[in-house]
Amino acid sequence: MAKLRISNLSIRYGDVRAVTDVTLEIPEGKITAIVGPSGCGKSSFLQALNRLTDLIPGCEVSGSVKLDDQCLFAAPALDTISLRKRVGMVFQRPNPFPQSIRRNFEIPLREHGTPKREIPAIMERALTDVALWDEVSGRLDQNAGTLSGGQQQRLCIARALALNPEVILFDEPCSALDPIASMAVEKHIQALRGRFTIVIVTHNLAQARRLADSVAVFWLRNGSGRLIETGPADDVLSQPRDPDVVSYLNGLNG
């Protein structure tokens, strides 16, 4: 069953077309990896899935994105704050609020109407989900910037989990981390399979092999990012059909 249905999605920045005519279904409760060389529109595509593209001056989006049966771009008056609660995002570089660990949860939860008395339990549960509670429970009032890079990224994942989203978007979540921290983050992403629908952009093909149930390969053609192959991860990564994907997986292109 598809959680997100993308049809003929195109994204333009002024005269530059970043993404052209992408049609893709994102299965519910699974991990979908978006791979491909730099500059082929992967991050732009990801940002369109919760309308972060609205925040980019000059960005124009056409086509259709459906979350369940709700059309995300058909109604400009859509409540994007509520949408981003349903479709959370974790960015390439850890971006904790420059406040205490506790405030990193209080701010978004209060913004979405969570009663103050419920926040401590939600925070503990989310931090436990990413194996961070035991590491930080005694210093919740310290600035989140005092955490290591890997801890900060796990905090950002926990902050997204605290809002109980239906979908979590990950944009290169391990690219700024060392190998040990990366493996820790991967482990926790894997543990979310089945509870959430996950879409992860990654340049790391080994990571895609480890994490993904399905893979979508983007490529730059005629100056714009296009989806050139998609399917189950084992099929795409082991027996690709498109010649560019074959070369990419063999390290000869991209």
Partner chain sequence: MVLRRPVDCLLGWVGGLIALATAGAFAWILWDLVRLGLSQVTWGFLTGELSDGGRSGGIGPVLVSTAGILGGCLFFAVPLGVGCAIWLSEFVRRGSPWARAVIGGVDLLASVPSIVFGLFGMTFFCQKLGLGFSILSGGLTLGCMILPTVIRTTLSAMRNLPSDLRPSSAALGLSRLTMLREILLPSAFPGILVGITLGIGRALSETAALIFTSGYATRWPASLADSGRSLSVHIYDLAMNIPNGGANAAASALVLLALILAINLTASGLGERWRSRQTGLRN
Contents of the next structure:
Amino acid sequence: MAKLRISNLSIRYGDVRAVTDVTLEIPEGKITAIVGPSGCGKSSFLQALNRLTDLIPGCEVSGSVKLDDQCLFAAPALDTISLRKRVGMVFQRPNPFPQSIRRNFEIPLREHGTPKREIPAIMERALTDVALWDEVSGRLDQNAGTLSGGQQQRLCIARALALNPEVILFDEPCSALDPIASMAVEKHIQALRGRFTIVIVTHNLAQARRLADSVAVFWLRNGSGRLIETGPADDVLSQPRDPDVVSYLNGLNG
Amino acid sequence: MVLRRPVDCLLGWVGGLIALATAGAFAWILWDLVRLGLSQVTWGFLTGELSDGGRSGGIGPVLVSTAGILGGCLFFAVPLGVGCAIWLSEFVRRGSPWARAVIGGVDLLASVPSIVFGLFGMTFFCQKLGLGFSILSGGLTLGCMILPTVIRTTLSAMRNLPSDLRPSSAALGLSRLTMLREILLPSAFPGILVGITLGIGRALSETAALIFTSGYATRWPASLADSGRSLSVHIYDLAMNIPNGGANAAASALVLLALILAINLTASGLGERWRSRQTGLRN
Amino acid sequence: MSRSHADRVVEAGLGLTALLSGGTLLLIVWFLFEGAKPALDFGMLGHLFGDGKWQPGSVRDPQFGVMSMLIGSLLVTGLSILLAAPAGVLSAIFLSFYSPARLARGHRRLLELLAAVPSVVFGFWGLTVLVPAIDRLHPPGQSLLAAALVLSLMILPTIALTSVSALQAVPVAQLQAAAALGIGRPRLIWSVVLPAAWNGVGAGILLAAARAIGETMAVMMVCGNIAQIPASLFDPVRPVTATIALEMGYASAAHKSLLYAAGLLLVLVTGALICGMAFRRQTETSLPRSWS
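Please supply the coordinates for the form predicted in complex with the partner chain, as a counterpart to the form predicted on its own shown previously.
Every component of the complex follows; first up is the chain already shown.
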């Protein structure tokens, strides 16, 4: 079962072609890792999946992305607000709103029409999912900026979970964290398998091996990011076919 | 080395002396105002009516008119200025022709001499719109004048917000209105307040733009449509047109300086707090 | 759908405020132009530069010679810049390279306060303290010198503060490179720092010039307001701004439209100075530096 069907997706910023002609299916309830060297369009690709590309001036997207059977870009397109409720995102740098922890949940939940009295329970459940509840339950009205980097990132994951999305996009969620915080975050992503469809961009191949059910490798060819290999994680990571991927994996393994 | 030393010394001394002279001039001005006026500043002076053309009596009505002018000025400049800054930072691309035109117009507006604002205010608000010499006319004229201050400060407050607030709000499916109301404006609020405070400071200092818009009346103003002199116009009138008005002029100048000082300290205090909040977030 | 509708309403409303804000300048220029039209239509130019005197209200012999006032404005502004620019730049150098950090911080606060003192207070002080002092030296006291002194005191903080920011914007790496080559402080300032900071310093001076030429109250209170070409520093003068402030209350007909023309001229000159400044700065940095 494919949750997201991407076909012939190209992304350009003005004259720069960031991503060219990507066709990929993201299986439902599984973790799909996007790997590849930096600058090969992984993040741009991810941002197209919740139309965050709209925020970038001069960014043009062509091809099609379908969530279940609904088009993201072609008419009749899903409106961005309900799209982003269904497709959540966690960024590389933790980005809680500079307000209280509680407000970080209230603002998005109220926006999507959750009644006020249901919010505390949702917030508790989401924070428990990332093992943050015990750490912050006594100081929910403190500014989220006072949390440590790892806690902030887990808060951001919980904030995305609270909207009960169908898909969650992770854009190198551990690369701004120290190794211990990074392992904690990874463990929580692991635990979300099955409940959500997860797409994670990472440049950490060991992490991809530990987390992913399937892997897509992006590569820079002719000045543009392309998908060069895809399949179940075990196959791609242990027996890659593309020579570039072979040397990439060997280089990093050796 | 030996040859270089004297130049180094000289440069240090000359610069230091100039800095000292600047401080000295400031002290001199303050001392003269205190010497001439401090004994006049009493509660009765602040609340009492003017008498004998301002030579004696207090500045009560003048303070009320000043507050009225400020109120009119903020009523005009704050919504317009903050709105314009939000539009510039959130709704147009930075280098787009529209944004450049508006910013260019605003920066040029900041350079317009205050007497020209007076000329314009008299023609447009007093005569064309028929508001006459009134507190409202004066306030609106000052509103045009402080508009650039409010816009520029609000704009830089908005642009200095952490850049990831916008994508993170969008990724949660917040509408632009919610993003503005719940995320961006609360974060930028102290910065916006600094801009408004700076604008108040400029408005309080202004004289030339008011002489022919809000007028000279010394009575208690009954409404915004009444004429009334601001504190700065009062000082000017006492100094230039009223023989022996010096003592009360100095006293009024002290009051004005105290207000400006308070405004300035508020602005820089707010700025400090804002900055520490911003950096607190980034650690 | 309703949410994106609300978004669109908000965007339109904010766009309107931006249009009004940007349009204020156009409105001002338009009204000045409308007011000045008769003066521009009258074939006045000959009068403006041909007539010897400024007596626009006279019924029998109206004369419209504006040269004395233009020269007055130029002299007052030029002299005050001549006094304030070197002093401002030197004190900025002192604050950035010579004074202890704590003293520099204190002095910056003082300069910011001095910049916030209302012009009418400067004018009052000039009138009650400076003018009598000059009068003792050389009557009548109300003079070009008094105006230039008061004005230079008013614009000195602007020049000093913008120069300090310009000097401090010079990359530390350049200073380290110069120090590592054993270059002494004066040469470092003269050959490394000032060339790099010159655009910023120049921008500050242009900004100060725009403020000086537009200043009304302080100048009007100490300059004597006699429309003549001064023969010495101690003679009274009357700049353009003072003329507008003194006469717009009662002027009519050709006289009044001349005042509008004077306003238009001021806007053009200060606008040109500000464009020059922006060109020098060339970056779109924020104006208020006191808190950013």
